[in-house]
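Take a look at this single chain, the form predicted on its own, given in structure tokens.
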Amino acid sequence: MRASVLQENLARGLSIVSRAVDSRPTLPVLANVLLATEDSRLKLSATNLELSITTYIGAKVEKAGAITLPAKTFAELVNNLSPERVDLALDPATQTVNVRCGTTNSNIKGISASEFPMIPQGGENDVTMPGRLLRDMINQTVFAAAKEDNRPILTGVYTEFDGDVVTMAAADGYRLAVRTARLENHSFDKPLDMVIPARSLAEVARIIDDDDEEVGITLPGERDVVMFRTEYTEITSQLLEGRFPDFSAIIPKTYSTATTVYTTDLLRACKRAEIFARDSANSARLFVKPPNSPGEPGEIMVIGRSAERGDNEGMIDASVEGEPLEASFNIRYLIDVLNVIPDERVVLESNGPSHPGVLRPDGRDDFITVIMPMSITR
């Protein structure tokens, strides 16, 4: 293999990629990146058997070849190189890259590519959506899934095509993401459904730019598997097996007390009561109070404790419909979902103090995000 890349390329192309190495990989050469030549590009892979993600880059092919270099030691190089022409040249007999670059001259030992594990290949795309769109989806949906293995179904995004309506939802059995949205292009005769790991698709939210367009997305066939694909990059996952619980049957119909507030002063108000929080397991009381007579606004105060470092209250003025409430919930979930909301203001909506807190962006029935609350002690 002989060939020349730019070293911003480069470096870009490493970071995506990098994202799918183990930190401790069961097989040496899993702690690696394959480097292939490709017609005028060169192809950059990695997979941690789970996660695989490829990327391509043009290069100036001399020679065609493959091998795989330590995905960290070759990033970390590259990432400190002067930003101009990298020369990449293969010595089979060893297995080493020469990497030349301006003044500097290095050598990285690598592994046959050979022994790299075949990433599988997708076919023609299934279904199309909008860069942005699925994007918006995903990062509005799993920052809900369980970062622990105990319901490993739960770390996942349960992803739903049915007609012409995609639906994504993530729980961790303290909060519930829903996130609904309408294809163009596409409408499916039956539903399919499938949970995919929420740590893959936050690595699809990430690599999308906004100038990709379009996604295609390759849906499962023969092989547990649903390959992302962006100009650039393709990604693709394992599925998760088991069934996703139903969670529209933990979504409230009605509430009691309705709440409309600018979603950067809760944001902000939840943020200070947090700094507090933080000594109480994030639990943070909302106080919510209907206008005292029609033409005045309501309010909601938002407080944070600690038994050693003090406390907020932050009072927000807010459109109040229904009964007052007191209630108490962690206050990293809301802040969580307010950081995904892009809406001018958002509606909190309530039952009382023993029922969950529903959010959602105001005048959109296309995403809503549930909350268990917390205990009040007095």
The other form holds:
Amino acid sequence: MRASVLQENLARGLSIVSRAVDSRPTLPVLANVLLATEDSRLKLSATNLELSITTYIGAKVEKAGAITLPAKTFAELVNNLSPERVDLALDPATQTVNVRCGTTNSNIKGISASEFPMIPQGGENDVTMPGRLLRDMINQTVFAAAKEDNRPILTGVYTEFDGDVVTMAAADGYRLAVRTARLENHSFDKPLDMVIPARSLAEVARIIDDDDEEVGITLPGERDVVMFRTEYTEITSQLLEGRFPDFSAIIPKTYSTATTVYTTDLLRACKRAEIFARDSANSARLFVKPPNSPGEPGEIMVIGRSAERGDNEGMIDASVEGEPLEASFNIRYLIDVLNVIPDERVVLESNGPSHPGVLRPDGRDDFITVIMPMSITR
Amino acid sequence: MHRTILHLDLDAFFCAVEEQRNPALRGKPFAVGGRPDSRGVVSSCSYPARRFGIHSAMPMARAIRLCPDLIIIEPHFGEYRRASREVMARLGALTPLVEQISIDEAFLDVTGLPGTPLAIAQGLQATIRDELGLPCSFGVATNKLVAKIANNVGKASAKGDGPPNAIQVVPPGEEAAFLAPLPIEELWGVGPKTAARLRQLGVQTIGDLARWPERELARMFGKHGADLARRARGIDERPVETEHETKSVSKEITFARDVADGDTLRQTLGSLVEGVGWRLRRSGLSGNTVKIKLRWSDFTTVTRQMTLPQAIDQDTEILEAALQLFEQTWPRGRPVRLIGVGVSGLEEAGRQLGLWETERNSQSRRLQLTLDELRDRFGEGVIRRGVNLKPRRH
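Could you give the coordinates for the form predicted in complex with its partner chain, as opposed to the form predicted on its own above?
Up next: the whole complex, starting with the chain shown before.
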């Protein structure tokens, strides 16, 4: 293999695929990134067997070939090269790649490309989605997925295509986020659902540029994987096995208190309360007060308290409908939702301190989150 | 203004409760504790038993050798706890500044209350005797250190065969003089090692110690030395802490004979968990870290712990984690001498409710609540889950 690439392109490509390299890989070759020439491009691939990322960068190929190089060493080196042309030359006898850039010259020992696992690749786009929409849907759900895997299925995002509606939902047992959207150019005769690891989806969201108008999706068929592709990058993910718990039943249909506030006001109040709530398992208290007389604003108060460090109380004007409310929430859960709501106003709905709370953007019904409170009295 | 601190110690507390349960024990040598054939030790012994040289923490087998007629009573901890709560309630009626340091000991800050310190102590002693039938002794001083030592001294110098019912007052300004003649072991923080080193320096009494310059002691014993110097002079500024902050709740058991049977070990974990969970819930706490402890036949001890995403307080949740740790740690068939379980990472904050907290879940919570109420009323041993009962031998 003999090829030349630009340092910026190589560095960017490596930063994209390196996300699939585990810090403690199960096989030595999984610590490596695959370099393979393809026409006038250089293909970079990395995988942890669950998640695989492949990206292409422009190259001047003099001699076709392939090799794998240790991802960490190679990326660190490339990041410290000057923004010039990088010449890569493989010595097949020693499986060593000579990396030349300007006046620096390095040799990196690799592992034969034949040892690199086969990554399911290519295939037709079964459906395409606007890039920004897909990115929003992912960002508005992945945060609610479980981080620990004592219930592995909850570390994934339930993804369903039904008719022209796509639904994504994630829940970690204490909160739930559900986002739906309408597909413009596709309709599914038969509903199709799967559970995609949240980690994989987070990578998908990360590779989507603002210029990526469409993202192609290859749905699981013969192979039990899902693929997402942008113009230059392709992500292949295994699916999680098992049944995602039924979540539609836990979304409250009614409320006794509905509080509408400016998103940024509530977000700031929550962040201030969180500074103090950290000491008590992030538990912060919310007081909602309806207006004293019609026409006046109601208010919502967010209180974070630390026995050692002090406290914070924040009062926000709110439009309150229904009963007064006092409830405790893990304030991080509120912040996670508010961070991904771009809309001006949000609504918090509740049926009391031991019932699920609903937090959603005002005036929209395609994004809803359910957050369980913390019990106030035992 | 100086403070007035009382140290209360219930005299031979477990025995006093047992005498109430069975008045025939009065005046007889008896001890509360485990059976001698199962490595039991004396938890508490009656004053007649003490004449034989028996004291608490002594192996029961040795106590029997000293006094072959010794009556051994199995402990009824539920009863002791109930009596203890009654006593603490009497103290709490006088002042909220009560720091309970064990089941039968407490500090009270009675600064500024009407009456002389001696009269206050006498009043409490009479209340506890008349209303609860329990004997107790008091040490009175300007701080916790001297009040506690005063109580020891008062009890030791009591005459007669019965409970001491002592009250020892150390007036303000006389702390150092009161401590001076006492052996250095009486001082908090002086264990056998420190005592031996001090003796080498010719220090026998607290007074000897007080004469050493603080700087010298700090040079020899570090920060500990500086503390010793202050204590030897009867100085102690620690406040009476009304809320005892619990860092962890744990229970362990040493087997009479090492156990190598997995089911027995798992079952033991189950009953230990019941005790731990009960204490957690009674204190209104939950914790996110579960720890188990195993000691093998050769006395080496291993501990393993896991941290959960949420704090828990239910027996079933604690047991699930404890069993998981146990299966990871216990090599099948290896004999176990001691097994223990604990919960730490404690917090008082409310419990995070779950999305799928089903009817079954809340039913199990309600069952737990009922079990706890029974235990509160009748003591820890009153009720057990069936799975944690030892199979009955036929």
